[in-house]
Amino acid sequence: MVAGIVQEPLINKGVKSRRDTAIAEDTVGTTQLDTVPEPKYWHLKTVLSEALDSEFSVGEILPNERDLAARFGVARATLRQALEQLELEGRLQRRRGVGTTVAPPRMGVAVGSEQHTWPGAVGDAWQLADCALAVPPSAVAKALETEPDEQVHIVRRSRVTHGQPVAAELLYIPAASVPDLSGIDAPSGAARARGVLRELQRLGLESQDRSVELGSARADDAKELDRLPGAPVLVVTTRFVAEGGTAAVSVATYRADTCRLTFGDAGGVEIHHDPERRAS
């Protein structure tokens, strides 16, 4: 076990606990962070991770940054780096109006399968929220091969697992992919979104490809996912190909603290459930 670096437990519960021995007082008055070759915040992250495993329960609130920094004998900037790394690894969550809490095990959510299907097909786990016409981001417009100022249909969807929001999606569909929307009376909302997806499914889906990257939650995504702006997220971009061209582009933002992605032999992307909380 890694030796301790603080003068007192993270939370003084009035009794001697394993945390008192795991995070012990340095007898010479300086922390072991001063002698380790690795970055200070990384060593601090390791010690914090062991404390989370041994003494904290899921949902428990950590002391505030000022108290933690004082008890660990480190600068608040170093502490923030360690906490951010633990959040990125899914060990901690920063919740609005609550503070930093111990995160639950990551849950399983299927992102892709071996079969290529259109959004909204049978078995699709996404929930429709809205649909509107707007100009997409330049990168999306380039992928769709639309003009820079050309409006496209933007379908907004969300995904909830075990009552917890885990992903938000923006599905960009050019007018050329859904030419006949005359039968849709609703100008916006979930009803229009359903109509747009039904029309899209008339095309013969030839293929789809995905890319996954780590990103930071934008303000609108953070609000929908119950996260703080800038929180780590996993961005899955899917390009749907039909009739030799890009028929639609999906940009789905997943909570990095709840999702763990692995890639199977067939190319499908899945997010698996961690049956046990493991040390980082």
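Based on the form predicted alone presented above, generate the structure block for the form predicted together with the DNA.
Chain alone follows, minus partners and molecules.
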């Protein structure tokens, strides 16, 4: 669409001008009848998105919010609304006290292959944290078919990819699924977690089903994922079926900003999803 002509930068990085390319000028001549006036933050998001494509590279830091807002002639809250959307789409990364940087493309994270495996099988991507005995949330208890006040083993694991934490998981395992824990000395910690998973793997896994939904990070997950509480996450719930019943339930919380969950036979689908260009 844009011809090969020299373009004014959408954002003057170094120098501070009164305002850079006022929004009112719109992007080129939109020729659109003002039937439905788009919100400012939406325009802004589009302009910023294009600027990110053409004028910034991954990891580069943007001007701060106050500057950007002034340059575009909008209130900071309005600018922030645009930045929030871009962050939600994985285009930006913001860190308090540091600044806003251009995010790398989302990484593909494999979530379960066709062949069914128990958690903790060789070569899986998870790192054991610890293990405790506690009453699960009622929704999980129902799936496990345990009494609402019955304690189960809860194994915490975390997943790191490319040196970055991407997911935190809670694995709920009823005592009935791991009947013989006599060989395990450790009362808690990674050693015990390892032991519990080893016992679990003795069962024959019949099937597993999974669901994915949007959620927001609880305080503890947020901390582990190096995000603020409330950050958007993809919650992957897996039910492991063995011997006719639910042997375990896993609730894994993935960073929605940096992760693209991949399923299926081969590796990841290599389509980097650019929201502004999805249509034909």
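Take the two forms, find the largest set of C-alpha atoms that superpose within 1.5 Å, and that set is the rigid core. Everything quoted here is computed from the prediction, not taken from an experiment. Residue numbers count along the first chain shown, from 1.
Engineer: Taking the rigid core as reference, does the Cα of V160 move 2 Å or more between the two forms?
Structural biologist: Not so; V160 is displaced by less than 2 Å.
Engineer: If we fit on the core, is the Cα of V98 displaced 2 Å or more between the two forms?
Structural biologist: For V98, whose C-alpha is compared between the two forms after core superposition, the shift is 2 Å or more.
Engineer: Cα of S177 displaced 2 Å or more between the two forms, core superposed?
Structural biologist: After core superposition, the C-alpha of S177 moves less than 2 Å between the two forms.
Engineer: Once both forms are fitted on the core, what is the Cα shift for L83 between the two forms in Å?
Structural biologist: Its C-alpha shift, to one decimal, is 3.1 Å.
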